[in-house]
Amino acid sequence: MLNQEVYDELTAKFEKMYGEKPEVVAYAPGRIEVLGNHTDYNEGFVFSAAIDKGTFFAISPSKDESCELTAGDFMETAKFSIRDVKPAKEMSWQNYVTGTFNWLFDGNPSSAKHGFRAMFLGNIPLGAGLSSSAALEMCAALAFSKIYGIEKDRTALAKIGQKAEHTFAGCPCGLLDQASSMYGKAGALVKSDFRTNEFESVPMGDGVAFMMVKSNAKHALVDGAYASRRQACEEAAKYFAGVLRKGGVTHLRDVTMAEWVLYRGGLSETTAKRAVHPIGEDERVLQGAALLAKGDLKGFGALMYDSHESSRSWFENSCEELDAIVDAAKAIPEVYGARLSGGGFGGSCCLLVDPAAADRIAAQISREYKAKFGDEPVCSLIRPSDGAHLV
């Protein structure tokens, strides 16, 4: 089993916490987003990946309406009832799971007829860009539709760990990170449409693998900047409706990199660079799609490098860590294709490399980013991995 140390650790501490066995033990890894960047919420594609680190989470059903949930690296437990499902201000840890079983039951917790003992533990980097957060949504989903036998696909779990931080963790997130964790399969992409909600899975072939380096500039999604880079593209859009094909835009997807140079003026400045950004995103994701398909791994590399450039100067969601990291990654031959993934202002990079030379990689780029940051960051070769299931 993937990081079956983690689940050991778990399900001994949920045992010594509660004197029995788990009754159900789920996992969902965390994602790394490899092309289409802040494209989902504008109803875009992306390509991404499940990695191979992840989260469990383990439960019991309680046997009244108290539920206890316990976060099982520090050992801290939340304790509520049914009936008191809501945001907290304490330990908010907790609220990517209580939104997650909120929204479970359609908002309506104490339909659900008795509680749960409950703690989960993973290895995914905090604050890497990983998304921590929605493998904890989708083990968390998992777990409860099988002890209260709830019966829902995947994209419907998605879109209720999606409420779940919108609601109670108070992000505006798009589908991308919970769509990945959900859909993920072992040596390949995860090629997401987000008009339709439509995922494939899209192999990478042998010998090529990812490595994420986490710089050590704080990453931070709360604090309005994705919230401000989300408005602009929405009222781009509403913009773009206007001059170009009335109801026929209602999100930047829409819109194509010609029609943007056409009547970009129209705009002001910032919203035409947040705009473009997304547009030029979609193309890169579906011209990867055809390099893939080819065995063209250094064209798709290329896309990855055209990618951070595109954040770098016209969404401004980069920073100077994550460039330093991107421009010494250039240098380096087994490295193919590089940029920032996730939201962005802080976090990692994600690159496309031959395992091969993993080591030297790393290295190489420890020694450049230490030389002008005065520390070193985290690098980890990541292989793609299936998505969440109950274990």
Given for the second form:
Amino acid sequence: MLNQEVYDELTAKFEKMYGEKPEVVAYAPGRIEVLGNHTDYNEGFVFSAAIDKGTFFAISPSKDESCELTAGDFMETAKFSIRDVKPAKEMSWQNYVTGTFNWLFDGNPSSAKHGFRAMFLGNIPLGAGLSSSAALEMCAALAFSKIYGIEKDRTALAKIGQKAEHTFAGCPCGLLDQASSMYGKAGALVKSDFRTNEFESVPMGDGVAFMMVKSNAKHALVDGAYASRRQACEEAAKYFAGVLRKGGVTHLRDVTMAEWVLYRGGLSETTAKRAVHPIGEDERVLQGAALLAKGDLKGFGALMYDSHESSRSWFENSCEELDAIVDAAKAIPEVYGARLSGGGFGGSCCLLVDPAAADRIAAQISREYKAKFGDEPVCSLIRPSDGAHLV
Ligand code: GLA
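Structure of the form predicted together with alpha-D-galactopyranose, please, following the form predicted on its own?
Okay, now the whole complex, with that chain kicking things off.
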């Protein structure tokens, strides 16, 4: 469905259900992660982009303290009061919204002057690693800020969504997904520095696009694998803070590859393997920025392949389906680079491609994937797009 169609369907359903037009509608896109994997919570660097698919959130104030929140696709409604905002076990989709509402009011949502009636609808495929949950948080955050007259900058709203993930949805994610949804720009990558929270737009040029290839492998960040990777990185950062004779080491961002080589022996083998991934990724993002500035897309793509190899062998957040997609991509000249995108353990690969060859690339990868796994991956061409905004 096109974004305009999603908007039309949402506003029509809203009016039918609540008997009035929504007072505010906000939109937020999903994201692709292009280079820099599991670096965000290590205070490192990432290249990402907002995509041309997203979620719309329509809202009007209610006359009392009651809140109604409807998922516009399967028309399920959660009802609660501003005095009773807490993580839900049933209809857990509501946690992304109620968590955002909760933290927009600093954990005291009963201080809101009134409740709300809201509905959301989007076109981001679920479970594809395109951050549909962050998109939902960000459009909800913008819509709530508008109807409650709360003024916060985009980084503050992104952090509110992240806090909703941590406390309501149970995922200890970094800030990448929310920040990419907020800071995306058409035709450009977002280069993020998660120490300073600076988000820069880096133009991509016309002759290039991304293709997302969704494997059918399970993608679940909440099941503990993501959390265990994050823990290993934090443990390694503590160790390096102790052994490196330099001040100011708080995160793996502060550790160089040379230091890892020298001192890795003091870590368990597994923790050392986990730590080298974000350290290498930070270096690749910085190299990638220099290559993009020279227009060297092939060089940038080679870094994407290196990134995937590091995921596969060091961080162990790939899986055979994702590896097969990257292997198939390597044999196609019009693919410049490919890697898993996002948390890993399933989900999608992100390919840097010549858009003129998109159909051929999709057909070849699908054929090879089907021969191995029996089903077909979903390939979609993605052009970097603008970030979240009021409609
Ligand atoms: C998920 C998380 C992000 C980030 C990526 C990996 O998408 O939500 O915060 O850690 O994985 O780079």
